[in-house]
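The chain below stands alone, shown as structure tokens; this is the form predicted on its own.
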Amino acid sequence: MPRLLSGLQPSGQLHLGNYAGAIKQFLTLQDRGYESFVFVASYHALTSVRDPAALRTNIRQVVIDYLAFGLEPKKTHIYLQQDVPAVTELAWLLGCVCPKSQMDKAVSYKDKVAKGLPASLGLYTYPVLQAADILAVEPDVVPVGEDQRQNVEIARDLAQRFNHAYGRDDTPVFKVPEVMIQRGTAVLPGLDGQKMSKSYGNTLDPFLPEKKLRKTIMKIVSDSTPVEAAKNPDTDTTFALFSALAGADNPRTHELAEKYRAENISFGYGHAKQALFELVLEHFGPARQRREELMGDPGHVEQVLRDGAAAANQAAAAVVKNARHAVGL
């Protein structure tokens, strides 16, 4: 059976964005039978998140949101990455094979800087820790949104460098997992233009409030094109959002298209955005039901953690024994 390893920060509510980008397809590979280990990132998470109490409240959404979404206990793992700890002492011995100039290239830790972030040495260090995370659990394959593409391919390279440092041929000490992009909705745009994250404040939540959801919709930064005039769908962050969520083949993506390319006066951006909010409502009515309904079973949220973790070290421990007797331990 194949194996997939993700996982999202609790830095903030999960976004459309992380839906695009990387749930979307953790529900794919599992009904594909992939045995799946996805984690909250808690320990990245304190790159950004200086607050204790929102750092509690925040892995516990994301627990229940992955759930809402159609994450299946019985086929995908769901832990905490501090419930693993094999996780912090394999990254220890891949950063003692990991160049200094490797962090250095590390995109995501300048472009986090450059807006705004403290430059710790954990946000530094961050690849390595993924690295740890991905490499403990032996995955085929990860599933990330454009945006991680690099901090996965930092994690093959330290398991190549680990391997050649220390393993055999016939036996290397890590397996080396492929990266895995979903096209054409790998990177979403924010309500502003820019790419949506949750370090950006530019996030769209679909768990929102009608009323709020609505709103926040409507605030989609568009260009100063007339009502009455033809408008390029290709350029506008609505109908990206649209085209991803329904798909770039749908009927209804081609029928929106063609309503912004025409000169029509009875279409502007408003009525794009109304009918990305009608959409929204349509594609997570069902999660956003589940969701109601699983913030008021704590103790099922809390036997899935239990599970996911028990499956999780199970699988790090015969790698962490490995790594070790390795490098002389």
Contents of the next structure:
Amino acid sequence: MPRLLSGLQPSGQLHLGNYAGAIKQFLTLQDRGYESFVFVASYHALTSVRDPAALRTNIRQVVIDYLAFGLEPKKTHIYLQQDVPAVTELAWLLGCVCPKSQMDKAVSYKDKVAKGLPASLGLYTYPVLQAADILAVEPDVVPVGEDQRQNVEIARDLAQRFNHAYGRDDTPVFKVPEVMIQRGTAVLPGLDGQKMSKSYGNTLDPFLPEKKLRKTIMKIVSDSTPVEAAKNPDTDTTFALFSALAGADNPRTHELAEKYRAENISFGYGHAKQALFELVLEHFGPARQRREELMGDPGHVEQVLRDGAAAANQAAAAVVKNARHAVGL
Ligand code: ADP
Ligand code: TRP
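Please supply the coordinates for the form predicted together with tryptophan, as a counterpart to the form predicted on its own shown previously.
Below is the entire complex, every chain and molecule, led by the chain shown above.
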């Protein structure tokens, strides 16, 4: 059975970009029979979240949202990063084969410091811990959004360096996984047209109460093309979000594109936004309902996490044992 691993940081409420870029792929692969490991990257979130109460709340919310979106604990092991201590041990072993120059070249550290995050050692070595998350459970694929491509490349590179230094030809220590990025939704725009991101305050949360959801969608920035003129769907944020949710090949998406292109006084951006609002409600209807139920069942959530951690610890134990032995410990 092929294996998948991925994770999201509990640094705020999940949004449509996380869903379209990452979670949707988890669901597709889960249904194709992948044995999946999907975790909450709590240690990574410490590089940006300094409020313990907020962190605690975010962690629980990410787990509930994973389940609400449709991850099934029978097929997907859901766990918290801090419940698998082998990961931090592996991070040290990997850090010792990682040239400092490789971290100097990583773009996300520079970007995040430029955005105002503290320039901590944790932030600097973030990709090494991410490599440990990945290599600990020996996945075949790591599905992520485009902005995570470099981090997964670094994980592949560290695995190869370690194998080269310590593996024997016939028995590499680490399995080298593939990165997997969804075409079409690799970078979803936010309400303001920039990349949708928790840290830009431009996100669309599909779990907002109906009224607030509509209000938020109506705030999406569009250009000033007059109602009666033809509009370009390919440069419009509302259309990009619609297409990411319905699918680029869906007849409803083609129909909407035609309405944009027609010179039609009775179709403006407001109509497109209304169509997106209705689509979000339709697409996430069952997820919204499940989320309500899960919020009232903390015992279930705890059980899911215990089972998930047991599976991840089991997978990681063998990998760490090999790695320790390989380096001479
Ligand atoms: P954020 O930028 O909101 O903090 P994260 O860095 O926690 O999001 O990303 C979690 C996952 O969601 C990653 O796989 C990332 O690539 C994906 N992702 C985040 N934002 C987007 C987006 N705007 N479009 C597509 N994928 C995204
Ligand atoms: N860095 C990822 C993000 O910001 C989260 C993450 C941590 C991750 N470890 C991972 C993603 C391992 C995939 C695999 O979204």
